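Take a look at this single chain, the form predicted alone, given in structure tokens.
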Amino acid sequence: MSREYDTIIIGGGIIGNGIAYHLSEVQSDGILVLDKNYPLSGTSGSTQAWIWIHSKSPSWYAEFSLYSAELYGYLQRKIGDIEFDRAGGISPFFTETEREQAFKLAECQAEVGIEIQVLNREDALAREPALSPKILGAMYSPADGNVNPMRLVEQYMRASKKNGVTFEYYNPVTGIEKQQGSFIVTTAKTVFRCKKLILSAGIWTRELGKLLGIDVPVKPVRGQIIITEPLAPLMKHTLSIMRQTSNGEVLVGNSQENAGIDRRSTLDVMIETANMAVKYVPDLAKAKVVRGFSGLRVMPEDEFPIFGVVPGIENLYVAALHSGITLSPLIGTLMTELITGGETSVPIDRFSITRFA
């Protein structure tokens, strides 16, 4: 016999847990989130958690990301602590052509409300000391910051349950589906029949859309951090390629691999990123490894977001996307809009999967 819900959301992670505990807010049951394996396992618990803005491009996709970085404040005062932590972004340059760069961008960023400061040496210094002094200068913005992935996923969770949602771990999707208006979701464990259906298992999307005949354009990036031992409050900002975090350890990396469904750490990306960290910041050099790991990022064949209804095949939506960290909140929330509603407050057409036909 099957289990019935009204939603179910394939994907347990922070784009998964922010769209079940949004749409509990207005749809008081009926909700299952199922997973593969156990909450931040993939992705979501493999991320330095930037809530980051200033530098992306172009100027409406940061203009998309600063909305939801608005509505952190917010969430965090709905679903508890997260240690959310506006500290701002600095990203600096070490040559006359990046600051050429900084300029143009700060010009293109102000044109949809993102402000973004280009500082020379002596600025950058006073506000953030321990950069090097061989940089040029450093773009700074007060828009961005980052938060605790653990503690957010948790009270997604923690949240989502109050509301009435069901989570399901440990029992993978093995088929879909669609019979007379309904989802017929087939896992290892039992069968669940659904009116509505979201596919947001990261990137694993693309497998999970296989099932009903369509393409999700994802594929895994590679991603290696190294965490050093817990230090004196060094870093005031979030960097371009590290962030401090609230009991001092510092989360140190920008690497990007395409090396498939591949997790393994690598020596040489390790030390090219404990040699990165010296270059952005000196005392670095006095601080010990105490680990280093890999994650998978979602990666859009076109590197942009791509959620909303999939054509064709009534109830059924997709969520996959790069930096879900920063998006989280808002996705959430117009992915609720949408499934209730049918319209959102923020126009969603360019992130359709359309765009890949």
Contents of the next structure:
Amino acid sequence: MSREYDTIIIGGGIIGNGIAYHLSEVQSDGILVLDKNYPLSGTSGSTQAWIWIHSKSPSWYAEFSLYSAELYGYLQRKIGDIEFDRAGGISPFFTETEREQAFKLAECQAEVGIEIQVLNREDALAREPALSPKILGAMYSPADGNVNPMRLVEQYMRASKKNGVTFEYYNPVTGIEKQQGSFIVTTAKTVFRCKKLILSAGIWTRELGKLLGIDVPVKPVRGQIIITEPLAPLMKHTLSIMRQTSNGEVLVGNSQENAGIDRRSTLDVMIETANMAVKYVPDLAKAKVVRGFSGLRVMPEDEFPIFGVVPGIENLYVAALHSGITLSPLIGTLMTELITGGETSVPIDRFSITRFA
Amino acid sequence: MHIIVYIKQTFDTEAQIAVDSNGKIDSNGVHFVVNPYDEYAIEEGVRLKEKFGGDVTVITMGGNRAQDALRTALAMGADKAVLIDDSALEKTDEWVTANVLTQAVASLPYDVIFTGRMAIDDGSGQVGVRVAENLHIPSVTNAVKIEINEKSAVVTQEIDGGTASLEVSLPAVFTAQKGLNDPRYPSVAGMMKAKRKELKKISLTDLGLEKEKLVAKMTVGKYAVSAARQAGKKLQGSSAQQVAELVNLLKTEVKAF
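Since the structure above is the form predicted alone, I would like to see how the form predicted in complex with its partner chain looks, so please show that one next.
Below is the entire complex, every chain and molecule, led by the chain shown above.
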């Protein structure tokens, strides 16, 4: 016997949960979120969790991200404390070439309403005294911030459950079939049947797509992060390679490796990361590192989000993207508008999976 | 129906208030929000427009950053925004503010004026009623329910220990209390539209006001952060001993009986 739902969301990370929560605001019944493990055990739980806007390019993508950042304040009021901090973002630079690029970027982003101040050394150090005096200057933008990813996913889940969403953990999907207008989703434990199906399983979305004969071109890109012991308040902003959590730990890293599905930390990248940390914030040379971790970014082939309907298979939707933390509330909102049959508030054609055909 | 909403940008309710070395409130690193009571006012204005048609104009006084508060109001559904920004307005009091805000609507048509019952930063709650007085129109403070008819309104007002129901003629000023409505969150579509809506910046000269005639009648002597609360006392021992000690302390220290 199969269990029936209206909508099944496969993948309970930041994207799947964002969709589940926003959908549950308008459709209270019949939503199931399936996770092969437990939410936060994968990409969503291994991130610095920046809400990062100002250096995204091209400008239309930065503007898209900005709308999501603006939604965060309201999201926190709705689902509870997620340690959302509109800290502002700082990208230090060390060369004249970078400074010129910064001015160009500031001009472009201003056109879409994103404020970037290109600061000289003195002003940058006045704003963020922890920075190295060896910087030439920095870009500062009030648009950026960060959030606690653990709290975010937990609060999404709590609010969703209150709205009637069901969750199934440790239950990997082994087969998907379309039969007479319904999807039959076979899992390790049960068989489910649903009208609408959403594939939002991060790096695993490609595998799920194969079960239905579609290609979702995403690959894992490893990022390694090191964490210091909790330190006294050292930096106020989200820096372009690190941030300090409200508990005091500093998370550093911006490495990108094509390492397949491999979440080990490696000594060479850890050394590189530590050196870079000290280059940006010299005081970190004295900090004790307590551990490192790796996360697998969900990287679409052209790096831009893939989300929307899947043409050719009615009622099948996909959402697989990088920058899930930044974009979660917006993707959740737009997918909900799409699934419930309305028009999306922002045109989403450019994000369609059809662009890879 | 032409609706005016006065709003103010205030510190985030979670901001830590600190006084700097000059005895001024330190706004460094503080996030700003729309004064929470003004959110009820905006919502009521937008609902009224949705019911009767017309337009909502939000007006605020403040520096450049106050534009964010106006954009939020526009994203919630207001149609036009006016920012009164003038260096002469750095030191104001409720009298100055009310006179400037009165002048701001002098050339505008209005049927209803909303504002929050007070701003959470200075908590004066004076501006709405002062404007009503200036305009010679009725005002009802602390409104928790407003029913607008064509030429009049029936308003439920929160008063000490209960509510009062009043009928007033329009135009009138209403100040919004918590409970008046449940303010909406701006939608993504609302945010996008807000970018293209009219946001007018004007100075005192544009309003035909002379700064010499707008000298504050009140000056702030000093700001101080309230003293930290003293730690409580923890009673030790068995329940019986703790109760005996508690009774003793209530008698001798609290002098409760």
